[in-house]
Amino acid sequence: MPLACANVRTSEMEVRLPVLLPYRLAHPYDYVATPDASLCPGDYVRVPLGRREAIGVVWDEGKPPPHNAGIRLKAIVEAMPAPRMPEVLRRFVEWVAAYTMTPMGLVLRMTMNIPEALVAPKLAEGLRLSQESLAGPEGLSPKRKQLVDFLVDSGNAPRMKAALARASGVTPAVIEGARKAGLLETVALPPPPFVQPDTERQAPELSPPQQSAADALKLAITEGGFQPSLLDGVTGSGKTEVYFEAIAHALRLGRQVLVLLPEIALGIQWLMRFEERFGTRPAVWHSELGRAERRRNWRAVAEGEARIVVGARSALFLPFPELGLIVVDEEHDASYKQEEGVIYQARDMAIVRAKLGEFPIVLASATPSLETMRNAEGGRYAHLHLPDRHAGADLPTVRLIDLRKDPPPRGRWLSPTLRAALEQTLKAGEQTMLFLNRRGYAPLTLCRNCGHRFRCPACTAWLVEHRQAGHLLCHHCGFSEPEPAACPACGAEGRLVPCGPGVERLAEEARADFPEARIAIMTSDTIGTAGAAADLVHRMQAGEIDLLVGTQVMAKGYHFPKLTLVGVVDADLGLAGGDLRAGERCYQMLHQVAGRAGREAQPGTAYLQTYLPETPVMQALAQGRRDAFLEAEARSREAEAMPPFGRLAALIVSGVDETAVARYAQRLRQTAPEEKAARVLGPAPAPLAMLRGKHRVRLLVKTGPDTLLQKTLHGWLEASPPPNGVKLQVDIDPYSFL
């Protein structure tokens, strides 16, 4: 409903309201509204902005308009018919903006990235018998009488035309004729309600450690208040069933629940387990949803109709009015780090969201991050431990294959030991898995005639051959070109050769070695949608696949009862690159992959092919000494004052003009604050020195754990803004060093 026109002169009766808009704005803009508009903080409003209109949020309480006669504030145009943004979400937006050093408006944009949800929903139209027809019309044709009799017998419930035609057994033309004749009337159909989870369904019997952990979580929910808990259990220990009990308890108490998964589009098994436990599926939130479903789910969350949401990291910014529990599954997963736009760590921001809302949060993992373990050991988080696999299953045996002593034949990638183990397992009728964290057929293609190597024209990266799709692809920017028949540098034909293996090449070798085996590939290319993931999972569970070849997506919680053997082809791959978390992430990945084997009655074995069997990561995996590895990793980080014993911020300077980028990066270094507590490293070219056509230079700021890092950066960066054509990106707590 319009409140005022934008050009109306302010009066003493008007109220000044701060409105935050979803743009690159550091603070709200002031607008005016009449007191009878009854606007409150959190209301979504349409306001004039330059020559157009925009939708924003009333951010705080109103104030009197300015007395300066020279200031004329524009008026709010109308309030949007949407539930108010909860105060805790507004405070969360402010916190995230301050912590990540991002304009508040850009953080706000993540909370309202489906603008059509702010408009009153357009109701579908249904048809039913008109009041006159209910009296019993006469002289009807047989088909119209069939239609009328059906509606009378079914209680005259309105239905959409297509549904009514199917149910009544008449054609849409008959229905349209009946409508024109006045037999039917059109009525608005409310959207179908969300089916609420049945918290009283029979839950599986928990083991004593599971029950103890579930009871502790339920007590924290009952008592209320901020309480982070680490649910630390080996792979296959039943962590999901434990936090399902916590979810059920929170729902019984009338609270909304959010579950974060690293890659929700691939969480088909999780959704199946949830439906089995609660009788329905939760509301879902991730980038693969269509706009209609996103709009429906956003609105259902805001109105409190959706009581539980499972989503990717962006689900943190949904407008829950009664949020009372967050679960972060696989809390260690690097996918929780958002690297574009607003840069944030969703696990850490989830903890902040729970603290602001004063309710419990559960962090679940078989391989907790070092930061989370430190908080648990220090008593800041409750530590709930599940040391054994559910139903008495044993953890897989991990065996190292030293490729220096047991190498594959030339031009092949499976060592004799691993090949023999695969053959024996397949003969026994059991399922196997080969893991290589490299998509495509080969990471590099070169010309044997002239040495030409295929590079991405926009990135400092090789083009990866994807033979099944018939193209060369950059995994950083998406550039693609068809596989050429001849070398573009020298024109030689038949001289292009792939270098190194990807999963497609590995599957090719496996097909040659085991021609009778049914082999499938599992990567983000092959199961990029929930439907494709569901199909592959069903085939694997039905025993239609003997050997699964894939990348890290295979490590994300899948449960295949008949899988007993896992082979890791290049276990050292994750140790390259100089990343401070490389060892930790490599351990987590390989432990999770190995944990896919032997999850039920049959024992499992994992073979890791490595050139570095003596490294702490490989020894910890082989000996099952996770805690010892984490202690050694912590000592190493502490000696260098690296996170979590120190703080880091990365400054990434980028632009098309290489000279301008280098010049600005050098100026930043020269104007850096001279503080003992802050050390600036760089500038230096980024490992990916060019990305999407832009040159990149990095600086790293290192401080002590108690330093107010953002305060140090603010004054420095405000005094040295980037020139036109150069972008400065701030990454607090960097995870990627590319």
Contents of the next structure:
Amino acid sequence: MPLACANVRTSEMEVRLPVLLPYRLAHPYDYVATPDASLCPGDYVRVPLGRREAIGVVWDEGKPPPHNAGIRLKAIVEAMPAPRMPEVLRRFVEWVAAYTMTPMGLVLRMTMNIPEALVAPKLAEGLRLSQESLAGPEGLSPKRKQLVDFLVDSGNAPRMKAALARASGVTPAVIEGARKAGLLETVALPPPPFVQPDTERQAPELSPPQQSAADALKLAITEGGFQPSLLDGVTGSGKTEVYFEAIAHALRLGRQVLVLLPEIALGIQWLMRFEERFGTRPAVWHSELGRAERRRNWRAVAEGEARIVVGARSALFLPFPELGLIVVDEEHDASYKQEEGVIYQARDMAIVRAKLGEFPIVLASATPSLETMRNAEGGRYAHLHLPDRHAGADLPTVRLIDLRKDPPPRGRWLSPTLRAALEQTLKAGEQTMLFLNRRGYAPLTLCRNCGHRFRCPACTAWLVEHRQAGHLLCHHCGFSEPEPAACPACGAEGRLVPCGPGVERLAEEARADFPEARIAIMTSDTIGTAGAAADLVHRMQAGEIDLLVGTQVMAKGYHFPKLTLVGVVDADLGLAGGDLRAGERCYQMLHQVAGRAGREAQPGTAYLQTYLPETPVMQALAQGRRDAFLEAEARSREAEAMPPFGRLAALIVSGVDETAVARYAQRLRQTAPEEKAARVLGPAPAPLAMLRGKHRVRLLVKTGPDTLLQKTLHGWLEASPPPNGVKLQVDIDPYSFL
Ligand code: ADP
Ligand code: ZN
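Cool, the form predicted alone is there; where's the form predicted in complex with adenosine-5'-diphosphate?
In what comes next, the whole complex appears, and the chain from above leads the way.
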């Protein structure tokens, strides 16, 4: 229950309190509370809203109600029995809302989208022997006697009905009967407490560079205050071990810790390592979590019971009362950008959160983003280096295969060189990873008779054949149809051909060439559940798989000791499209993939099949010249005043009615601010000109680095709101150029 706070009024007067509600609202609404309600900023309260009630947060200090009696404010109904929202989280919500140009209520919603966490937990019911029956009553039926004996023998610890039935070997009906007869009583079962991480467990001995990086982080934590660090180390250099030391230190000092990971698939090995180091698992937070666990974890964070949380980007909005360290692992990863709902960059917002909370933050990567590198070089972030792989393992050798000179045979995808390397690796009993960032069997299906191509009815996209599942699938909207036997356009049978490879087709080619090899496919389709992902990782670790064929889900973070060969089937794939960061992202992705090879004793090799061996990206990869590559990227962005040398926002106009969309986009263009303030490019159809049945047009707004981009946009967009049926989305610092 809320305690009284400093501003509680003792006078008779009612208090006027601003309450922010988790809806599309730009500001809090005022409500009144009686003076004895003792409400404070941060309290969750139930208030009337229209004809319903809603739960919101008391946003700021109270004021006396207006003298003007004409205004009738509604009264707060009740305070919710939940820990107060910390002040710093309220300021963070305001900051994110202003920066992303999102109504504040929608940002608030991300912090409290688990309403049942705001009421006292409903405890499960446990059953145990009642006082009278502890002595062991006479004349019981054999089944009841079995039940009573079991409970007496096990110390009469209460259990839930199903668990009791299982443990004692009687049916739930027997238990129910015993309860009705008064043999058993019901007691509330509190959830098992969180096991706290043990910071004193044996940690590995750090190498001198690891130790000095860990010491720097620990010092920053001891000193407190905002202090961002870039932990810049090659793949396998022990970045995780180093930040584990920092985590242990922060936990010892009584701070809460948040670790952000790009994708939860990465979490399996990570969680196992964490458990090895700290003797327990951390609280986790991601979108797949079940409601009960969400509720429990949210509450445990708010109450300070959960000291460490590992999560996806949304974990940033949890109500930590004592957050004192954030680690953003793989900080360059594009999945930190949320593209739907509130559009935000979680790594950037994590920096803001640390600044508002005045504590250190660690960004870890082997391939830091250009933005982060600039901050490190400019001295705004501490730059900690781990130059070598742990225990003297070498970085993999990267070789380019020029597909113009060394092409695969017709209808196949592995060049002779890569195929020979694969054969050799299999013979040596080592593991191989073939990387192709394309799910399914083939990215396009074509009728050889009439040229018909299968496209999604709702998107500007081809349908991807998924042969194992037996359907054609749109990767953008999920539309699917069964694999057709005949062409729907000309009716010809047996004339449909797959064009291009997906991972299924690649695995098929490998199976045909190496029938003895144990081959597995790793994509978001095959590791859809955490269990399936863990199983695949275990089999790979145990050496039960010789060849893993997969997409980017297998590129990140994994450590497989016997993996020595990585083959990238189409290294150019990431370079297509007009994405500002295409080169940088392609570099990061391929470097990560290559970095899976040779992480222990045996050295690794990565082959990149490419038609563009002379491009800077491929050259940098082959020569291991990361910093020179980033430098060149930086220069070309500087020349065009693109981020981080200028600021960028995308305005995406979408709607079912193509003309209305085009007309509104034109109007935006015409009402755009003067060239001095901002350069507006477009409108142009987005590359995915249609998505889920909606037409999409995009404008790009570019300003200088010191312009208040949001302010410029605000006045302009306020004056030209979209008509009904047309949607305008603002994407500050856009990443996706789909
Ligand atoms: P990164 O996060 O930089 O990719 P990791 O922390 O995963 O690197 O380290 C790679 C491997 O080396 C892991 O298996 C890790 O346990 C091991 N390792 C790193 N540093 C040490 C150390 N000081 N002592 C023992 N093992 C270490
Ligand atoms: Zn589609």
